[in-house]
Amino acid sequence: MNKESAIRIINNALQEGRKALSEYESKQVLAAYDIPVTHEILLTDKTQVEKAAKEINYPLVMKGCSAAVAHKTEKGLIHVDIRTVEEARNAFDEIMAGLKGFDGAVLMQEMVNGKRELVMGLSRDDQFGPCVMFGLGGIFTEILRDISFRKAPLDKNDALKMMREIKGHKILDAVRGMEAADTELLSNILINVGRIGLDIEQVQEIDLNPVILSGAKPIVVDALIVLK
C-alpha cells in the first residue's frame, strides 16, 4: 500500500484548483490502496496507440479521460470492443474531437468481460464521517437503489454483512454457470475504500461503478474521486 503516492496525486489536483480526479488518476489512487483496477494506459498522442494496444491486447475499450467531463457515455466518449489498430486509431481521433474544449487525453484499457456488475463507493457525512457503500451496479444502480452502508473503518465481518444486506445478494453466489464471487477480494476493496476516506480527508466521495465480476474476481472498470 502506497498512501504517499495517493496523497501526491490528490494534492497535485487541488493545487490546480480541481474538485475531482480524472478516471486515470482515480484508479491510480485505488491501485495505491491495493484495489484491483483495469490494466490501462493514458494516451496523449495518436502515435502511442499501436504500442499501447500491443501491451494491453485486444479487445480494447477507449475512453475520453478528463477531470472536467463526468458523463462520458452521453458525450460519445466511450468506444468498446475495439479489435484492430485501425479501429483504435479511429477511436482516438473521435474521442479527441469529442474532448475539444476540455483538457484531456484518451484512456485505453482492457475490456473486462462479466455479466455481474457491482457498485462501491464512499461519501463523507457531516455527522458520521466517511461511510462506505456497496450495491448492485451498472444500469441498476439508480433504478433499484439496492445498496448498503457502513461507517468506516470496516473490518472483514462488516464488509461481509454489507454484501448480504442488499436484496440482490444472490448475484454473488454461484449461479447459471458463473462461479461465486471472491468475497475475500470484495471485502478487501470495501475495507480499503474506507481507509482512503480515513487517511485522506480531502476525499469527499468515491464512486466505483461498475465493478465487474470477471469470473470470481472483482475489477474496478470506472472510477471517480471527488475532492473537498
Contents of the next structure:
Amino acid sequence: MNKESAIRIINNALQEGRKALSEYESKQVLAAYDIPVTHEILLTDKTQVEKAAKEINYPLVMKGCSAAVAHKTEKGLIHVDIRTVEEARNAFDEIMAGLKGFDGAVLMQEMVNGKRELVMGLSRDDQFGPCVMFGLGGIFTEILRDISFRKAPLDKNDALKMMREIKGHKILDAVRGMEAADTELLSNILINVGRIGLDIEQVQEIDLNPVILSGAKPIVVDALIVLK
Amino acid sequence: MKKTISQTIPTDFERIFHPQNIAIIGVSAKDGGTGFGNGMFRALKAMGFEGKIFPVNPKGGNLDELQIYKQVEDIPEKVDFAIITVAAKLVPEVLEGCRQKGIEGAQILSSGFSELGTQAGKELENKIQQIAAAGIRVVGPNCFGIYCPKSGLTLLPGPDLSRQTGSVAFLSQSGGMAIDLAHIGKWMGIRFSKVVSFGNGADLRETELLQYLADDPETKVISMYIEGIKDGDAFFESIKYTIKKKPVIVYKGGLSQAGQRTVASHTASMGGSRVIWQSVLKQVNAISVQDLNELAQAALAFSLLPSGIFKNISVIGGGGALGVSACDAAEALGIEIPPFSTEQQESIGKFLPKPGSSAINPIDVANPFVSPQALKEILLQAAKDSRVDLQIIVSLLYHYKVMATAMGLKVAEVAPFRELADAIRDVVKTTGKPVVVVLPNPKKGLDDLDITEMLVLARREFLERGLPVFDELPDALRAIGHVNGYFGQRNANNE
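Right, and the form predicted together with the partner chain of this protein, after the form predicted alone?
All chains and molecules follow, beginning with the one already shown.
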C-alpha cells in the first residue's frame, strides 16, 4: 500500500484545477493500492514507441490518454490488437491527431484477453460515505444493472457476499471451459477500492470498467477516478 | 459531520422508561381540555400508571383534584421524566427548567420545529439540542413519545394500549407508525418492551436508542421504522453491533421517489438512495421489510419462535391447492416441505378421514371437522420425522359456521378452538418442535361477523399458549423466512 504516492497524484491533478484523473493516473493510484492493472507505458514522443512495445510485448492496445477526453471509443482513440512496430507507429500518429487541441499523450498497454468482463467502482453516498460497487461489465452494466454495493470499509466476508449477490454471479464459477475466477484477488480489489475512498476524501467516484478476467485473474483494463 | 451530542454522565434510561414520577407540562385546568397535555394525563390514568403525576401550567389551578404547579421548579419532589406539550416557542424555557430540576429525560410532543423547514423552526430545535447537551435527554420534538407497558408510559393517543410486557422494541421516526404498531401488537400478540416515537430526533434517535436496546435485557427483538438518519457511519456501527446480539427488523420509508419527497417534508432528513440502503441493510444482516404488516409479522415470529433455523417444515391443512401454494411459497424462501416416508405416511394416515386425504406433506386432512384430538395425533406423528424443524397447521375453523347454523348456535360455541389450542400446546411440549397456527378467514362480510369474532377469541387462546398465529400461510412462511435468514447469516458469520 502506498497511500502517499496516490495522494501525490491526486493533489497534482487538483492543483491543475482538474476534476478527474487520466486513465494512466487513475491506474497509478489503483496500483498504489495493490490493485492489478494492465502493464502500460505513457508515450509522448513517437521515438519511444519501439522500445516500449518491446517491453510490454505484442499484441498491444494503444489509447489516447487525457483527463479531458471521455468516450475514447467514439473518437477513434483506441487501437487494439497491434502486432507490429509499424502498426504501433501509425496508431501513435492517429491518436495524437485525434487528441489535437487537448492536453494528452498515448497510453500503450498489454492486450488482456478474456471473455468475462466485470465492473467495480466506488461512489460516495451522502449518508453512508464511500460505497463499493461490483457487477457484470460490458454492455450488461447498463442494460441489466446487475450490481451490488457495500459500505466501506469492507471485510473479506462483505466482498465475497457482494460478489455472490449479483444475479449473474455464476459467471465467476468454472463455466464453459473457463476457470473459476480468483475470488481472493477479486475480494482484495473490492476491499482496496473501499480503502481508497476512506483514505482519500477528495476521491468522489472510482470506475473500474472493464475488469477483465484473464483466465482466473482479474486485471483492471480501464479506469477513471473523479475528484471532488 | 455533526456528531450526536455526547454527554459525560451516562444516561439513566431506567428513569426515562420506568419513571417513578412524571411532570406533564402544558395541561389545562379544565378537565375537559382537549390539548395534548390533558390527553396524556387521561391516557396515563387509563393505563394505570402507578407513579405520581405532577401537572404543570403557569396559570396554576387543579386537575382531577391534583394541584397544578406553575412551573416544574415548584414541584416539591424528585421528578424522573417530563412530558412537554406547550407551544413550540415556549419549549426551550420549559426544557431548561426540567434540566435544572434534575429531570433525567423529557419527551416533547409539540411540533413546530425543524420539520417546518423554516429558519425559526430550526433555531428552536437547535436550542433544544443545546439544552439536551447540557444534561437532559430528549425524545422528540414532533413525536408521540414513549410506550412502555411495564411502567405504564403510553403514546400520545394511547389510553387503551396493552400493559402486557414483552420482548419486542420498536423505534419509529413516525408517531403514527408507533401508535399503529402498538395497537396491532395488542391483538396480534406482539408484546413490547419499549416503543419510542422519536419524531425529529433532536437528541435521542435511531443510533443511540439502538445502542441502548442492544444491551437492554428486556428487549430480545428490535424493530424500527426510519425515514432518514442523521449520521450514516454512526448508525452503521450501531446497527452492526446490535445485530450481532439480537435481530433488528428495519422498515425503511421513502425509498421511492415520491416517498422521498414526503420524507423531506416529514422529518427533515434525507431518504437516501434505494440501492445503497438495501445494500447496507444486507451488509449488517438486518431484516428488511416492505411495510408495517410485514414488520409486525416478523416481530411476532422472532418473539415467539425459538432462536434457530427452520429449514424443513411440515404443513397440515385442508385442500390440495393449499398444499401446492404452500410448497411454492416455501421454495421461494428456501424452506423445504419434505415428503414423508411410506411408513410415516401410514402412521399419519391412521388418523386421517378417508377418502380424499393425503399424508405425504403437506398433509391434506380433506375435512375441516377433523377433531383436535386427531389433529394432535397427526402433528405428533409428523414431528417424528427427524428432518422436521417446525410445523404449520392451517386451521379452517371458519367452516364451523355451517355446523353452528344447523345447530342454531353461534360459531364461537361450536368451533373447538380451545381444545385445539390445548392439543397444539401439548404437541409442542412433547415434541420440542414449534407449531405455527394459521387462521384464514375468507368470510369477512357483514353476515359473517360472528366468524371474525370467533377467530379473535381463537387467536387469543393460541397466543395465551405461546403459539404464533398468522392470518394467511404466505405471511407465516415469510416471517419464518426472516427468522431463518437472520440466524443463518449470524451463524455463518460466527463460523
